[in-house]
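Single chain ahead, by itself, as structure tokens, in the form predicted alone.
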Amino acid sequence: MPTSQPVLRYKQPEKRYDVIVIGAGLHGLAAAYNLARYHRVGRIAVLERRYIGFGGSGRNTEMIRANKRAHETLPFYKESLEMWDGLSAELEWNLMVQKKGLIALAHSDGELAVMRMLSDSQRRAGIKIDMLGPEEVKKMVPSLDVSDKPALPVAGAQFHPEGGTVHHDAALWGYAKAASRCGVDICAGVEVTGFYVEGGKVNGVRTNVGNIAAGKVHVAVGGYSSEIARMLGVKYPVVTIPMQVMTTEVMAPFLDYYVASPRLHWYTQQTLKGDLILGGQLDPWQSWNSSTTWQECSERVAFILEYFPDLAHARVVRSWSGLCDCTGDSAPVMGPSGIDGLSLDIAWGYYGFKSTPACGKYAAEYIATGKVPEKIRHFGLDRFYNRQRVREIII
């Protein structure tokens, strides 16, 4: 009779590798397995205090999308982006990739023109972009209303058709097995809790299952990229905001896109399961609880159904929580950390998940060479002290 075999072993660490990553989401197992498998490195550990996707990975949208804002990271996004479509194949595991669209309404004038100032700097940068009237949406999306009855009626919107969704949980096992298969050791219920630095440069991290020695040490800790300076005695220029998302029951296909309202601070996808995702902005207070509240539930349902008036008859089923770690900026942090060996990749916000390609690749690249990759240089630490900040606002 055939026997079943788990999709993946956790190992106990070893005493000694050549590279640590700290952090089993995505942006720690692709860094992970590009280090292994493009850069040759022999003996890696990815160390997680949960099971693997416990934080941010484990927590999103599934939105991809590459329609930023600065000239600074749009190059970057573009790539990710486009490194999601062949990476099934690469990890020989169906991510579910869909570029199916994504559609983000304007209210106003001032908005269509806000919009149409960003679509001329993305096309520049080679992203696919186009803006619609009310009458082409409508075309698009049968059930949203265009009309003049919610209090902000639809004025238009940017269309960016390679947007989509990636199935979050296919994306952390298809990185953690391919992974797995060149070699690296992941290792679950291993937590970090403290560094070991001499002259400026890292050796190693202690654990709650003793320390472990390392060549370099590399930070992907999503939201707890605190407590990592916090153990170094160090500050960070980042802050922990929750950002709360629901979803409802399933129901019969009927959105076809991604459909945002940047204005409003909401956003609905409906899922291949059928059932619709519900997205808002993030918690206007620090914090690292990760609960839901009724009033951020009530709030964007509110907002969803002046739109959307169809879905009153649906019933939100679950409702959670992620943690995001943002900067001033609205970039993240990529690169050296200020101590010889450590690297880091943090301060994503709610931009995490779209970037995890390319982020595996670079944060490799980085780590193994040692020399800063064009894609990353405007994502160093350094620029919040040399007065060369990402011009990144977020939408």
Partner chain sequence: MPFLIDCPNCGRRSPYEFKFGGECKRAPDPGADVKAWCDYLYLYENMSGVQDEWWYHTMGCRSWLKIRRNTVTHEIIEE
Contents of the next structure:
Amino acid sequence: MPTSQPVLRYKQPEKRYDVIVIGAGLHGLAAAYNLARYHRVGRIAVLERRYIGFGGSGRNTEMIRANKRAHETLPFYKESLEMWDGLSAELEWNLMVQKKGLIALAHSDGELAVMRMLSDSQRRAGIKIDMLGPEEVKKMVPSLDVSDKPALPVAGAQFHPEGGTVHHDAALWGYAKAASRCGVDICAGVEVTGFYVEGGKVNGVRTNVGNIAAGKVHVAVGGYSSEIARMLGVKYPVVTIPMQVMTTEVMAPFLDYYVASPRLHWYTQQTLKGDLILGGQLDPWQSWNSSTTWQECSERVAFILEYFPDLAHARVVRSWSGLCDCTGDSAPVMGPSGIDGLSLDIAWGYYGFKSTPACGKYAAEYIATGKVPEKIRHFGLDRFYNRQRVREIII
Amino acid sequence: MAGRLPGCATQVLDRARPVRIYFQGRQVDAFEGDSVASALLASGIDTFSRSFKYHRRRAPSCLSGQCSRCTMSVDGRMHVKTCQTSVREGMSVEPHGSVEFDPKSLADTFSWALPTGFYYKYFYKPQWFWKRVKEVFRAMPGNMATVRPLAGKSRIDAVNLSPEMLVVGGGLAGIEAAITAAQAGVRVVLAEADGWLGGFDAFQGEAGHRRAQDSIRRLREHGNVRVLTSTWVSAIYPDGLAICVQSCGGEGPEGVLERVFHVRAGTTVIATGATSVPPLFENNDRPGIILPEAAQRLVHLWGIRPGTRILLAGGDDYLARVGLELIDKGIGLAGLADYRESGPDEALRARLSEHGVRIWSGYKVTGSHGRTRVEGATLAALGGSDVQTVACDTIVASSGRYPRHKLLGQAGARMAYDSGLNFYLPEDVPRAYHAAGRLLGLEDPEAIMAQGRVAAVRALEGLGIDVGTMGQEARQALERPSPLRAVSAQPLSTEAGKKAKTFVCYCHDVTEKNVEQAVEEGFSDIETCKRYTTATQGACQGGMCEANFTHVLARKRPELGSRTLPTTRPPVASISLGAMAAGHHDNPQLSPLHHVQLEHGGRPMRLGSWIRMNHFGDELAESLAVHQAAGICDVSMLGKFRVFGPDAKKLLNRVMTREVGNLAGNKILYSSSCNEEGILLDDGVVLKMGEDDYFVTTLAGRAPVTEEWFARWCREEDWQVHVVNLTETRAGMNVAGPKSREILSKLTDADLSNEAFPFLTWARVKMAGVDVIAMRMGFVGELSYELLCPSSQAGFLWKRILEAGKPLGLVPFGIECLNICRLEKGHAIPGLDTDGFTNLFESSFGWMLNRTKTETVGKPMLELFSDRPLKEQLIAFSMDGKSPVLDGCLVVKGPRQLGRVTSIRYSPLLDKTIGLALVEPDEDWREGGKVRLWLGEGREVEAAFAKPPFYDPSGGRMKA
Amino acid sequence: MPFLIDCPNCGRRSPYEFKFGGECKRAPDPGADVKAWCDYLYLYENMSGVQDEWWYHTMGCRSWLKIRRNTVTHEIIEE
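Can you now output the form predicted together with the partner chain? The one shown was the form predicted alone.
Zooming out: every chain and molecule, the one shown earlier first.
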């Protein structure tokens, strides 16, 4: 049996690194790990102003899926979904990957049409997808009300069998542990307060514990990217919006799948522990405040209860909220920043968690080679200037 | 436990009214006033639940709704806190799972194999193994409720209240605060979690009872205080909304189960009290180990002996006082272990000794033993080697005191640890919130009451209410008695290295060793340690374990400095999904023609916020009738606006792509609108009703968005323009088909001839006596009149038109028929056939951009990109006969995905399937080109690219 | 302070009665270049702190209000 060996190892930063990654969330740690493991780039540090996983990495719904819309980017999400499979073994840490299957409900013919379009795009990208009728959904989720009692009855659904969950904290600590073992310095309590940029090239960062030199700096700060932008005197195509989630007391297993309604913005799943995770809607306004609100939580619950009426006496014990850095086209910004040596992995909105393995891989590849990998080609900042925005939005 | 004590004034029981409840089918006798938990305890039931990970026996330890150990299923409702649920005749109580015999308790024996985070450390490969193991994991947890079909919907009410002051907590401080505010004349809501008022003093023996009753009596003198008992204030949100959930136990003829009060108070006094911290020693979770407050509740409220041989353990005088109360009730004590060298206060010690109570000063409890409940305890001398074993059937123990701070935390206060007091005190309490009572560490009743008044005075002053001399009096009163703050004991803990478990978090079975191991593995700050061990994340959300958790962490990592508490998040007390959803109703919009259409066989469907008629039985027949005779369709959901004022034209020229200025007479201007990116948003018509007075329509269902959009485009201007939303006051119906003129002529004297009333003009006419604005439009491709009339008269007009039209073949038609007919004409609908990326040029609406006017929203972007290739375009295609292709089908070309079908319908008139598709530009989009539709791997169908319209290309029929 | 919006027409109301209309920005001249227009349309200051922003009182007077709000604390700063 394993003994108590350090899983998380924090270091004091040195004065000089070859690569600095800002943000010890999932994306930052994954990039650092991939750099250290698969590329020869020298010394790497991950700087974190709070603690490992403070931001969205610790406040998400653990969902993994690849049923996005744009056919240009589906291969990226497909690869990321597939990468989760081998990751536990690679990191020697059980990430508790559960490809339990994701059921997305449609409530009208119009929604079914959209869902058919999405399903066909996804199938053509090689992602396994089925369309289900209400009765088939009922067989899979017996507690779901598919009758005409809800205001918007279930008209059908899309089934994404490879979708599911990964324990977010497990993934975070798995990457942190593996990165440390590959020689990455993870430095907590180190807040980047500015950049050294000369002649369009980054030379290092200013921090609360002194200056740190580096020829390459990678920004993976999740919902906080606009704060980095202000240090650089630029703006990013990002608005920070919180998303709220709730969890209940534990119940005996009754829900085997991740069930969602894109139309009504709710989703729910039962974790291994037996509690339900409930959520699904971005807050209606920009905010950097992660309080939850009654209006949002109660509306989500009201919708979910329409479809799971037997849960009327289940009890919510906790609600929390994470910041999502949202772009107008629901696609991220990855790759060049316009400053030499400074690379971006930001604007992931609410789909950053599921993209972690592929982001780590391609961010590292870009940092190491300076060439934008094909699979993240569509995520550049330039797309906002040439009408090449990614079509992830459905309406 | 050994039955009931004689009745006395402090008890909440009505012994004249016996109640029977059923525990696992077995009858349990109780009295009115009992909680389910007290009834079960009185009848000798020891085990209420099994623990989460190790399936250990658990029983209530707090009896105040904080620990989750007493939760059971009551009358089919899961996770009910039995300690706060009153008994009712015939109530059925079931534990969650088998409690007496639980084979999964083997997990307790093999726990050595389950170190902290074992699920991360094992099972990472091979993958198939994890897939099996996780199914075992799913079935393992203890105290899991089972989701069962509910017989019906429970009645849960939602109520809005907006008092000047909300007081949380009905103890002495809360009551005093409420009285003070009531005297100042403001409305007060006082919420108390227990079923009675009095708080801590309700169970402090007769002296406490008298104090509480006196306060309650004075409170009752005020009519402006609304007292809500059995009510948890579950959360305070950033907008100041407090959610108070009252459990009503199925009261009244309608059986109200819960009532949710949404309270928006001007100011809030939080007097939630303090609670004892559970002790840390080996096997500190055994049934029979309870907090001193729980012992007092049992004795004083429900007249129950907690045990017959009770060991008291802790480090402050509170335990000695509780011991004397127990002696007073004739309950046998095994002794008192006080970890202080000096032991209890001199006077208390003398009185205990008088009764022959053994006192171990400088001793702490290091462990408990027993089978199903406590049978004995081990004591050890602090700093010595003496170890003693004491036989006892109950341990009443605490290791300090802890404020019930969570609401205060949600309101925005920070809790700072005071090492001198071993207590957390609030800092930075936001302006609208005030703390009072034992929550602040006060112990003296006089001080608590005075401080309650002071809090209320400050709160009232914050509201700008003159409190006269009350403020001064209250402050003076607070100075009189010594504001004694209780110095609580240091939490005790075991030495490391022992085998048995010392629980920190009871909900998730996290031991002291687990926490220490986590710290050693690098999870040293409270947030990561909390996540790694899952401590404080169970049903009690830290209520029972935060104090010990932070203590263990601080001891292990003293270099981390001051103790911080984990972030407090709503809810404070778990809240049922039913209570959360209470008050939500679906209110779809109904057209004024909704009911009259149902009478005529309309099949309703939800479209956005509206309910519309999909068809009236046969959409194909309806479409043929429209082409051959006539049809009538409800279009009331079109947005309808009057835009008037000297600057009306300026506004319309901004939001419309066409020039409004040239509009004259009774012409109809058909226009579209874009956003600033040039993306097509909407289409509609503009009529000029008079000088600077326009009537504008927008797409169905878009009225609220349009209203906001119009307001947005003059929000920074000093314009005089008024936008009046007439959508709900005006109904709309489209009468279309070659016979429509003849039909409508029967109902009006107006000249409807093509000469007098040509295509794309409008007129005010009286039809069947109803004032109507009639517009000649051509959406369905036939001669048609769109009639707008007052909503109140719409049903009447509809019926008259149907009567008049019936002999000529007029039928009502729905949106399916509308879709068939508009596709025959190749008409696109913005937002349906285009999406959030389609600009005006890429849709079929590009011709509507006036290139000379500069103020049009979206025009700069359209112009900047006008010389670049289009990203996509809207094309039309057709296939012979019926086709299986549905809306949303992909348009492909080999491996390329070009776009999608946005609308496709079969036209019985043309015996063709006609569709529109939004696609990338391609060389195939020309006469004779093919549109390939993807039906699945290796299955494609071809359609012919075509230039619409497919029907009446000259438009002669609609202009007839 | 509770997060409530002071509507000049309707009084202090819950933000849930409003639609958030984004940070206040100034549009470029109609004749500005692609860069200026795309910067304006797609980039945001996305302030973590005090910013001026638009709110529309959907469930009230249905007018647009300019509000100065701290996006971290939700404090509304009175002019």
